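Below you'll find only one chain, the form predicted on its own, shown as structure tokens.
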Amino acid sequence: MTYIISIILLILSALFSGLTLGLLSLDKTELERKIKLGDKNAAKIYEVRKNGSILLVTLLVGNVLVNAVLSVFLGSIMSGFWAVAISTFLIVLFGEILPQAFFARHALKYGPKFVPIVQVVMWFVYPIAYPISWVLERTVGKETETVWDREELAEIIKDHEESDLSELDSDEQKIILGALEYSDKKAGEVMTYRDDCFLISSETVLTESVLKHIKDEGYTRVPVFEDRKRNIIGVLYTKDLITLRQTVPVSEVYRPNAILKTTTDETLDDLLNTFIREKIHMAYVLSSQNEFVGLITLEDIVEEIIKTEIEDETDEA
């Protein structure tokens, strides 16, 4: 009987100590989303996890008076210095080592079957844990909700790159990763400088020659300047040219509300959103000293994102 004692209160403190970590472990906000995607392990969990500071206090009350308990007893049992010896060790080891690291480690998988026990433990302790916890929260504080800004995604992203357990493929991580550091990036950044922009003149007539010119640079939509190269005025959509039907100059058929104006120091995400809103697919960019310095199409942002050059049938590698 003494032995059936002994472990019982063994179990009971390994029970407490292990989902006192195990538990505590699970960030709330993490079990919420889990929640949120079906995860019924989760919502059992979420039930005792919701409040952490009773939930705290009634697992480390509970830990404590059984291995009071369980001190006690050995001590009645045995000589003073064997029982403070053998309580000690079999508490460190069993009670507190062996459970802690199997609760770390499979908290969401085994923590529900054991939520019916803490939530028992609870209603008995309640009156004793609530104003603990009342003073505790007024003390310290409320837990706080975790939330991760971009770089920390990010690295989180990197971490699951690394990782053969991992269910992302590496197209996923990358435009993943892509996108959370794109809106951080400027339009100088990624524009093409003006010299090796292809620009065309309003008053260019467009002969045949110019034509096949336009065609062998293989661009749907041509910049329009009027005077000098700095002065951009307008887009020559190439698809407006299958239906001319004789010589005309480009100030006859470009279209001059059909690009935008933008900085060198404009972040990527405002300029998509402006690309988005206007529908409006290119735009020339000014420098600080407001000089046309280059170029910028919602493909060069696409491309930051999915961090992959997109190439058609007619770019030069």
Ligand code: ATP
Given for the second form:
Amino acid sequence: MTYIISIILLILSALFSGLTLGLLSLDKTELERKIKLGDKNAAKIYEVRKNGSILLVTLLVGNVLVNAVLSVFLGSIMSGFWAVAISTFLIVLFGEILPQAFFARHALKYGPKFVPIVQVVMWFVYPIAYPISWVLERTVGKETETVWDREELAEIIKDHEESDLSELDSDEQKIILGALEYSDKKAGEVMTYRDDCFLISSETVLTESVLKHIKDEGYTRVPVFEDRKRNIIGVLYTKDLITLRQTVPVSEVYRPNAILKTTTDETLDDLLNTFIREKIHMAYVLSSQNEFVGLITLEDIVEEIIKTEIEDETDEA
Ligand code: ATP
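So the form predicted on its own is up there; where is the form predicted in complex with this ligand?
In what comes next, the whole complex appears, and the chain from above leads the way.
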């Protein structure tokens, strides 16, 4: 009988101690996310985990109570020294280390089985647990939501990239990282530099050789400038040249204002929103001195997001 009572007390001690570490180490926000994804174990644990302070007080009161009873009980059946030595050994090994190591790894899987026991204990301990948790929340504060910033999210994705257990394939990881990082980038970092840009003067006459040159360049949009190169006034769409029947100057066929204006330090997410809102997919980029320094298109931004160079049918390898 003595052994049975000791073992029952030890099991209870193990349970309280293991659950304290296991359940409280499960982040509330993470549990909420798992519940949204249909995780039933998370939903069961959340029933007791949602009020962290009450749960903490309940499990600690339960643990301390059981450990005290166990020591006193052993003290009543053996000499003081042995009672202290044996209860310390049993409590540390079987009541603390083993259950904590177990629940630290398997709280989500096995925790739900013990939720009903925790709820019963909670009910008994509530008159003590409530005032203590009330004081706790007012002194050390309420539990805060876990929110990761962009850099931390990127690190989490990178860790997944290195883990064999990850379900994400490398393309998904690349795109997620690109999406997290692109908004920090500026137009000046991804634009096509001025010297590589193909522009055309509004006064240029679209002779056969000019048309051939435009065709050879291969771009769909050719920004049109007036006077000096930096004064861009619109875009010549190469598809508009298909219906051309006479030799006319660019000024007669270009589309005014079909190009946006941006600066080198505009962020790519702002620019992407502008492209979508204005339904125009090219912008010319101005430096802080208001000089034309390059061109940027929707494709340049998409390439940053998917972290891959997109080449189309007309691009030379
Ligand atoms: P689309 O794919 O819509 O037919 P495109 O292939 O001519 O157009 P984009 O796909 O928008 O051009 O852009 C591809 C790359 O070419 C981007 O890096 C962009 O900056 C660059 N680019 C586009 N037009 C010009 C141009 N007129 N001069 C120089 N670079 C350009």
